[in-house]
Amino acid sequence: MTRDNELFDRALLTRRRARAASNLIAHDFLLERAAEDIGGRLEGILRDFPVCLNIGAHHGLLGDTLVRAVKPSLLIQSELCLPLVAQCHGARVVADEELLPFAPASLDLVVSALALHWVNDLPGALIQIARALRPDGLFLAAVLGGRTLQELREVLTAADAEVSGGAGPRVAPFADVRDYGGLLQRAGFALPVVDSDLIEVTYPSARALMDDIRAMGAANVLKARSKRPLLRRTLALAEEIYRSRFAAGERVRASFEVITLTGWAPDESQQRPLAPGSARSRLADALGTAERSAGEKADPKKR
């Protein structure tokens, strides 16, 4: 069932990921980086996660990282694309990120790498994840942010406008740090943290960049995308504009913003901020200074 307000054509996304599945390992540098970062964060958490879920598992790269980082008793790899989930190790489930088939309070850890930004109902998906976690369970995910492929977006828009007199969206927009932080809070996660990493990669040409995106199975799947094929004149002009604006020596640069989301399922054992006015000592005393109201000038004799 589809809804009129859906942003992404997820059936098309699944088909493109299926086509990319056989050779994804040759184009998974961004996924590998996200998996390494998630694994490193988990290794710094001194607790066990017996039952782990990897949502949007791709070909299992993050799942393999989890096995090394936290050594779960049960690892579940969830992926909508059958040719990809077939490459995963552990318990495998074909499931849509928007319709997760997991019981409440059944998971200790939920992770995801570069999958949830393609979800149409991300607030609903995050609520399902929070519900599936046991109290004090952890959610840790890497998603693409709004600065991803900002150069390609700018260049294709300019080339389309010059050649065709108009431009449809050819690069999908993604949410920013503030948006993702608000979504974690709305979903009911405790201690939410969101941070961003802008990764710059160089390619021989804009065409090589676009070929790599297609090989990742991550080409534009916006429902409102331009249905017109990219004309040769438009592509040639786009390459020219790209090189003039975003050259990196003999190559061109491309940006990928990876935003990491962290949240815990609420539990009584977690730390909570103190209520306003409940402090038992004054900050001025701790700093060894005099307390004064806003706008009051300091008395030099009391320094």
The other form holds:
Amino acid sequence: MTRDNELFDRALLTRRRARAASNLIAHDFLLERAAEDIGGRLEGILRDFPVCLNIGAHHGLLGDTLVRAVKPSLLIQSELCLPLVAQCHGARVVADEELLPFAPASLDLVVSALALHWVNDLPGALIQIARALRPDGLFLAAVLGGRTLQELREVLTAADAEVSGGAGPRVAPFADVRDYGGLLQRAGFALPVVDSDLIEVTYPSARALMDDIRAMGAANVLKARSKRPLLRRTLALAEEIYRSRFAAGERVRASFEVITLTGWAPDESQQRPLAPGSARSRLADALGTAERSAGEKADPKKR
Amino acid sequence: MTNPTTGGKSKPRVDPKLLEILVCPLSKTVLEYDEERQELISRASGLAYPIRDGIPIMLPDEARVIDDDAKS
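Cool, the form predicted alone is there; where's the form predicted together with the partner chain?
Every component of the complex follows; first up is the chain already shown.
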């Protein structure tokens, strides 16, 4: 299933993830943080989630957190990459986030940590998730946002331009808070909330940062990614520019934006606005003032 | 949390509760479980999804195309 208008090369993503699978545990600080945050949010919600699905399970970190936080009777770990899901506990399944194999209204909770930003058809994936949830079921996901690796993006573009006189995208673009909010609403989620957290990390060098990203299995999988390999000269220049613009003492800094999406499958029990004109008491009474119609408001003396 | 997929040492089985929830990713219709061949069959899509080591592989690209008219 490959189409020309797709943003991400999913086959390449699967290969990258498979390659990273054996050693992901050494490079999972972002995942760990996202999992902890999702676990904390779930602990604050006082209800049971018997059937849970973790989409893009990676090596099972979020799943383990979920078991502690909500104690589900069934935890499904879904992941595109077999070598990763094989490391997970629970009921495991290999599936594509864009083609979810779950029955309508079968799940109480769907979570996902740092996977859905690589999906080509995110509106489609969200609609499928909304349908697979039972009424009043919860969707809670962490994705990377647009400010992720903004420093590296800027530096590589500058270095590429200087060395080879042109630049192709070497860091993937990510959607921002407003985009995600609109997508949740379009997918039919009730009470959608989107919030963002900027995480600053430091590395010994720009090179160490790039090595870490590769080890996370998160290197650029853009279809339109620059196919020219980074020249040694470009890399050296990038290192220099990075250090001059984003130094943090002896080290360099990099930011990751983690956006958290929350939405509920619509249900009768949820709060909703009343129909216009259905109010039983007047606002003017509550405020202790006299009500005036709009036409009387303008004071002719002021003209 | 128990892990019923690794019941015995012999052959990892798919969690029956998972089987109840899984549908064909293309048609979203029910699947038949072929225990012997370790496959999940979607009549609607004409595909048989393999199960490897107790893990269903629900990817249409990895599924076997089934031909109902030929030998089953």
